[in-house]
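Only one chain comes next, encoded as structure tokens, the form predicted alone.
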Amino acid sequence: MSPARITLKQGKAKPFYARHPWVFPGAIDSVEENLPDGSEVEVYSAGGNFIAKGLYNSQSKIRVRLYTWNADQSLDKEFFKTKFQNAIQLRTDLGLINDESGCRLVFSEADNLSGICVDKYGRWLVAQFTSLAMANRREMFFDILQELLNPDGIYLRTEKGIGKLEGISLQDEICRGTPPDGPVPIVEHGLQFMVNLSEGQKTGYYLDQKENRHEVGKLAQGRRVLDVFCYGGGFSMHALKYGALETVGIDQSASALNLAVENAKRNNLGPCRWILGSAFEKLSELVEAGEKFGLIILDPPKFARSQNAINEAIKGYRRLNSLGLRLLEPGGFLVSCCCSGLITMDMIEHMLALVGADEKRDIQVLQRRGPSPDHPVSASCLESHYLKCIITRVM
């Protein structure tokens, strides 16, 4: 039996030939009738050309994720596969696979394999699917994974929101193996940090800021540092180790901060202390007794999850960058990171020039970053570089 047929409205299927692997409500012209979620399509010009093969959702605002532009090609076991094989390689290339790393292994769009990421924690992997379609088939995705690394065992964890906008109604498990006894420890330039698989944000560690946070850590010699959202105290154990004279990091969530009083233990680095709480109110609280820093990292959560909510995004990056500012001594070093994909660099920098008129600060922009290179960029789906890390100096 062939796949089900989608048309496109007249003029709306160049960026699939282009191969971007989103189609939205809005380019649709016809689906046939009773068509089920998770289904294999085909999708056609308005003039009954072929252009692409796909998973639907009538449930989520990406209507159909496009995989394969050959019409030949079936989306079984074998081409997904094969996909793995293919993203797994680039990794292995890259030098990043070992069993006492982190890594992601399968980076959704940029792995042409959109609606899944695998992230790697020693022996032990963690799946995350955004996609119904996908979602649906993670027994195959499993077993594929099972042939091609032979883990200890293998993680289920959910991502906040995406039940409700793709329908899908899974559960944090443990899925294939066992579970480790606690915690995973994973080595990142010579340091040593815990890893909850079962508990931790997003799949247990933020592996898109490894290199950002090894290239922040080199400024940190001789200076107080300030590390914002700090989960786990990633940005503060590089500090400490190039030399900082002291970090102290800011979270609202206990479990967080108590992971990072682990990772300082393990690394023996310090002086270190940690503040629980809201960020906003705990840089409100410095600013009143006078603190300053030589180095400030902010780090925040997804602002803008929909295209209604950039504008107050960018109020809220303002206000988080001016209170920055108002802590930074003079030549000192602020770090402005954005994982929302609906805001670009040139809306960071515009929004930094604008905190540098509030609060009468020069801000030099040194460097430019993305995530690393276990996340890439995929060119014919540029929302796959949702991470900017803005390095800047500030008199």
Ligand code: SAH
Given for the second form:
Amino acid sequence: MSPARITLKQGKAKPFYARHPWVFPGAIDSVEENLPDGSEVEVYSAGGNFIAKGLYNSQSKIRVRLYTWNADQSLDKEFFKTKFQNAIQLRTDLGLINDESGCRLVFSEADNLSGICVDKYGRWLVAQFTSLAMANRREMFFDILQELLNPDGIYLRTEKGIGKLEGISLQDEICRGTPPDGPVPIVEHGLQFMVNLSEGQKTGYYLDQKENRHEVGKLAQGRRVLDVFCYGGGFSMHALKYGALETVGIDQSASALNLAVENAKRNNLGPCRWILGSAFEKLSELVEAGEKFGLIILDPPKFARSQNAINEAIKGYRRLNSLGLRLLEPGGFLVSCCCSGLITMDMIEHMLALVGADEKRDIQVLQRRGPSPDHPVSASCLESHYLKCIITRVM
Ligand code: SAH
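I have the form predicted alone already, so could you send the form predicted in complex with the ligand?
Below, the chain from earlier opens the complete complex, with every other chain and molecule after it.
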């Protein structure tokens, strides 16, 4: 039986010829009746030309996710296995895979596999689905991962918010092999970090900031460092390694700070302090107390989840960065991160210009950085360039 047919509206086909993988409802003219969610579909232009094949979900705003532009290719196990092999080959070529460290092996749109991420921590894998159709095929993906990597175990983790948007209701659990005894230690630029695969945020760790943590750490020599939204204290550990006088981390999650304490103990570095609470509140308190730092890292969670939320999100970033500047001594470094895919580097730089004007400070951009190389960016889906990290000096 050939896949169901989806026809686009007149004038809506262009992005999909350009290989953007997300088809929103506004582009769709017709869908076959009673098409089950998760079905393989063929997408056609209004003029009746084949464009691409994808997977359908009536519950998601991303109605169809596209995977191949070849009409003869079916979306079967062999097809996905080749995509996984390509993704793993990239990380192998970059020298990123070994049994001691962490690495993102598969990154959704960036690897032409919209809706699945796979992270490797030591000998364990953690799979996270952001698409119902892909989640429905999970046993096939676990088979592929076992065939390619033979891990000690595979965890399944689903983010609650995303599960809701897609209609995925899965339990977080170990699906193949055996669980580790406890959190898994990984090495990052010579430092040890503990990763809790079953309960940590995301898949247990923020692999995307790996190179930024290292680069930012190098600026810390002789400075007091403020690590805002610190999670397990990654930026703090790197700063201490490079000679920070002291680090202060802020996070609203108690379990994140427990992890930070454990990481600090394992690495046995200089003095670090952790503050539990809302970043905005705690920053205001530090401002009031007249505290000053020579290096401040702001690494907030995603503020913009939809196009309508962009303006509010920019206001949030502006408020946050203003607070940061008030705590930064002259000649200090401000590291401003943003992980909203809908907000571009230009928008962040414009926001920083406004913040400089608000606070009457000169801001010099030193580095415009993205995520670590195991998080590539798909040229045809720039939303995959979600992480921006701008390193600045402020007089
Ligand atoms: N910098 C970290 C990753 C940060 S992820 C690293 O390099 O590993 C974002 C963090 O912000 C999470 O740990 C989350 O618990 C925390 N967070 C989210 N909202 C917050 C808020 N309003 N105040 C303080 N922390 C918050």
